[in-house]
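First, one chain by itself: the form predicted on its own, in C-alpha cells.
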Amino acid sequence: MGKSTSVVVAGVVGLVFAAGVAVAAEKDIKVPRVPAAELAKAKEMKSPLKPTPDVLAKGKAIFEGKGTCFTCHGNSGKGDGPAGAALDPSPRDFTNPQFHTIRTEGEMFWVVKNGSPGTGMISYNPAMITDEEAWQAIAYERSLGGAK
C-alpha cells in the first residue's frame, strides 16, 4: 500500500468512526455532577413516584416530547441524539446499568432543576416541566438501564 493510499484509507475510517460514533466520550460516570457542598443532600433526596406502568410512560412521553431529553440522550438514552453530537462531554447513557448503580435519582433530579456545569446539560425551565414530570423522566431514564 502505498503512502497516498494509507492516507485515503486513514481518512476513510476518520468519517466512519465520526459519523456512526459520538466522537466526545462521556465523563466519567464515577464523577458527581452535583457541587460536593449539595451531593449529601441530593443524594438523600428519593423520588415521590413509584416506577409504574403509567408512570414510565408519562416519564418516556416527558423524555420524547416537551421534556427534550431526547435531542441530546436520544430517542433510547444512549446519549446519541442529534444535538448531543455536538456536545462534549457526550449526554449521558441512560442505557448503561452502571451509571444507575453509582448515580442516585436524587442527584440526577439535582441535574434536572439545576443543570450541569462544564457539560450541555442546562437547567428546565419550571414553565416547560414540572418538578413531578421531572421525576417521571427521571424513572423512565432509569428503566432504560435496568434500575428498579
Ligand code: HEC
Second form
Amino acid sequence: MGKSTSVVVAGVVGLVFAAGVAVAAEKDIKVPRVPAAELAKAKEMKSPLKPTPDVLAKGKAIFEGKGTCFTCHGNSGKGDGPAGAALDPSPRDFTNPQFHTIRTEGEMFWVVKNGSPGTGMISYNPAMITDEEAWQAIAYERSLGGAK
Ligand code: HEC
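Since we've got the form predicted on its own here, give me the form predicted in complex with the named molecule too.
All chains and molecules follow, beginning with the one already shown.
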C-alpha cells in the first residue's frame, strides 16, 4: 500500500468512526410515546383519510415542505435529516416496517400534536399544520414503511 493510499484509508475509517459516534440511536420502538393515561384513546384514534395517491402526494408535500419534517427525518424518512444528526434519540426511521406494526396512526397523530416528551420531536399547533395536513403527513410516513 502506497503512502497516499493509507492516508485515504485512514481518512475513510476516521469518517466512519466519527459518524458512528455522532449519530445517536433511535429510542426503543416498543415503548409507547403517549402517556399511559391517554394511550388507549390515542391507539383507537383513526385517520379520517384513506391513503389514496392524492392524500399521499399531499402528505409528501407537507413532509418535504411546510411541515419541515424532512429536516430531521430526512427526505428518505430514514431519520437522517441534517437537523436530526445532533438529536439524541435520533429521529424515527419511518422506512422500518416493524415500527408501523407496533405504532398506530392515532399514536403518531398524538405525537405530532404533542411532541414526544424528552426528545427533539416538536409539537405542531394548527397554525403550523392543520389536523388534516398532519393526517396526510402520517399517511405518507406510513407508506414509507410499506403500510397500506
Ligand atoms: C426538529 C426535528 C424534528 C422535526 C422537524 C420533526 N420530527 Fe418527528 N421526530 C423527531 C425525533 C427526534 C423523533 C424521535 C422521538 C422518539 O423517539 O420518541 C421523532 C419521532 C416522530 C414520530 C414517531 C414517534 C413515536 O411514536 O415513536 C412521528 C410520528 C413523527 N416524528 C412525525 C413527524 C412529522 C409528521 C413531522 C413534520 C410535520 C415531524 N415529525 C417533524 C424529530 C423531528
